[in-house]
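Only one chain is included here, represented as structure tokens and corresponding to the form predicted on its own.
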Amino acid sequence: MNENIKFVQGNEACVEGALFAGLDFFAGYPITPSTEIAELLSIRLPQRGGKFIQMEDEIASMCAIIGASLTGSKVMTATSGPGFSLMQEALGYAIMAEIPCVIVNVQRGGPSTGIPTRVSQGDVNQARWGTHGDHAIVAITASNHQDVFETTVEAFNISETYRTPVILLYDEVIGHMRERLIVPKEGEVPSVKRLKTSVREGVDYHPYLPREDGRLPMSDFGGVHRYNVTGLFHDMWGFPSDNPKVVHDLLRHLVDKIHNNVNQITKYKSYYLDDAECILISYGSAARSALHVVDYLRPRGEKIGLLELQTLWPFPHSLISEKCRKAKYVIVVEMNMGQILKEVRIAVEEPEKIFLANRIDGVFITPMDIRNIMRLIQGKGV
């Protein structure tokens, strides 16, 4: 028996994502549908000598990631809708104070309490834009679990290397359904460790003054080195500052380390592409039922091909621009009322050929509803 080859749900697979890539410290409030990530990890996370911590609340939650974050620790939480709202002021600190943290949202059905049971890719534009004010995110998802297992252990490589939050947007689909898993051997994939600062005990330490390629080294807050950590538009010492250039420089410097990368961040499978004369353009569980469809539809001489995505925010602008040129028309797949369709259309030269395949009545998009809006589509000679 192959101890390496497992069947479990999706938030297993993010679950020994997590652990593979070095997580110490877990506090979160259980909510449908992300509740069996802190279920675990509440008896996998003490055995490995790390901290699980169950708050009273989300706010609570994605505070003491916060704080545990700044010690050292590799931080988690993990939540569905309702709980990632209550978590967005707490989003924007982290931002603002550059304090490394991987948040998971399992999407369900919304808003409010909506449907805590059943699908939904509805929370992609509040993982953009939940927090306020001017702002980079990096927001990452998946369709299978092999790449649940990958993407987790990139968020949190992400995480660190440009000092930011990190958002998995999986879906209930992703989360409860169940497929093999393959946990690879240490080293087999990349982990990327905390960049700690080489200046020594009682010499000027700036907290966020970033080295040449743009990465800024941390002390452990409570170690050797004292330094201010604020919410508020701040020095490279951490002292709140409302100083024009301060505030355009910060700015520009928390928004520009994530755009600048896009090309490094960016993941994607695409499937077919180079002759396509319909792309799929999908993410999640609904990429799926798109593959299915492709995989259907190619032997049977039709031209069509998909790309998905894994990277949403910040949104592949140029790489939709690129892939979709040659397209005679473009439907995107998801389970919302179009919000990745509206930066597609944003990306490409004609708009107009860009179309809609979704649901959003909490039931999962089957192959046949997105071939159902392919006919309408040729029906209408596109």
The other form holds:
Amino acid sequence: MNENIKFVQGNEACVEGALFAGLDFFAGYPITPSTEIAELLSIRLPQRGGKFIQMEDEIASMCAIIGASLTGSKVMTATSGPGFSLMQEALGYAIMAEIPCVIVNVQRGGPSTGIPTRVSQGDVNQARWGTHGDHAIVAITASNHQDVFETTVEAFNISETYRTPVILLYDEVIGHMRERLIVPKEGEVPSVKRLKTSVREGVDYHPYLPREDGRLPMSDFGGVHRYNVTGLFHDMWGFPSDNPKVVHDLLRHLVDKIHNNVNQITKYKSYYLDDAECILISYGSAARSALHVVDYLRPRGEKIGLLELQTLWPFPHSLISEKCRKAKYVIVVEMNMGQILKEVRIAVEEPEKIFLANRIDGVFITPMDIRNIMRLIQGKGV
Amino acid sequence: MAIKDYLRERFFPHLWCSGCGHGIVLNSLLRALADLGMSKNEIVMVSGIGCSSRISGYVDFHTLHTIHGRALAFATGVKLSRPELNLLVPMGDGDALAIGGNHFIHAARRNIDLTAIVMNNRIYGMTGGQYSPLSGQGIMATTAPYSNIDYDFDTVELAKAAGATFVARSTTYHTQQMTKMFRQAILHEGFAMVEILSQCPTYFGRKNRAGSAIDMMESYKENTTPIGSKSKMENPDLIERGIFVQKEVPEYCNEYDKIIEKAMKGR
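Moving from the form predicted on its own, what structure would you give for the form predicted in complex with its partner chain?
Now the full complex is given, and it begins with the chain already shown.
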């Protein structure tokens, strides 16, 4: 039997993806439903000389991975809603100081301690705006374990390419469900290495002076270039500055480097969209039920399609606008009170044709739930 | 190496008030590094937020100026990832023991090899003179206008109880002792905590009628005494200076190396 074929939890698929991407360092704190990621990495990382540490809280976990990333390590932490709230301060630091790192949030119900063992997709907006101040963020997700693997690798690639934290926004169903995963061979999925500076020892290295292509080559802490890293607005040496031009230019750079590359960053899957009169838009585990509805109704003559979003932030507004132009109506399927719905309404020309099919009770949304809501929208009654 | 070579003169003048004790701490620390002949590339300084934490901008090491209270958590990530580097973690009293108190005790408990320096001026200087967990009862501050009712921590006792394997205290008056302590703390393999009483004439001094910077330093001379001295027995209110704990205990990164060995062998 091919030993690369595994029957695993989504959390394990995430671990496999992280290790494939070259994870060196993990710091975390136990929290349901993400704990399996920490447990598995405490076994797997030292087997290949990597480092695992259980910190005193999620604040410290996030800080520790930032510190480790600066030494050249590929780093990750994993948590769920309450822990993700605690990480927001240091997440903002990673954005400001441009430190590559990956944060997994296996979502459960909130607010507060909420419903720890049940599914939700309620952290979509926390991922976007959880940390203070204007900023850009990358948050990506997946609906099956093969995609969890690849999305996790992609998270590392984006974090290295753009020197930014990347949030993997999975959910409890994805995290705990078991299904097949085929772990690719080395090289089958591209893995981005850190871009290191070519500036030689003794030559002035500017850690925050972007190259012409906008990228910022790094120099490892402990190497030959000594520089300052701070969460304050800073100049090209990384030294604090309140010069209005420096402040303006840095904030623009932090936002533009992501938003100018929406098309490169955006990943999605489409099913039967070409002639679809009804389009379902979904993501994460909810997209499984949405796909089931489409697969059921298509052979029965309904012109229905699915747009499965894998990139949630930066939000692909033009993609949504283009795909939904011909649709008679669009239904956003998600397990929250309409967090992506609002973005979709902003993106399209006719927001009144956008509807929501959701559940917010900790129960996984089923194909029947979606079809019942569709009947209501179509005026057919339940 | 001359002390000047450890500084980033490009980033001077510094932002500390005249009379501030933090520059004296910086001086003593750099002297200790020079005495040890340490090269700049092997030193990482991680600091938090506050007057004291700006120290990292002025030194020509790998410097990480982080967020309030979290310096030790960042430093833990750097150290565990690259154990061969020497970590210096200067913090203020509010930084280390109010918002950062949890990270302080857990870094000490792990016995991870780094040098934590608590620059204790008993006040939040950068925000304008609020009381800290080291101010103590009866102290006046901008948030204690009728005098402070909070009891203070004893930093040394706290570090000892949390498991720090090197614990020392000195003051900005006792610069030679301070330099010697830093040398020993840096050479110590494990979590080293050095508390330095450092005057803030601008806020603590003015609010509490403690006089000029020189007066405040004089008071460090008068109100402190070497550990176990005769005068301590005669006057228990005196603050002891010196090395309280210095013991060899397996260090965290070394212990993790053994975990790697075990894991690679398949347990």
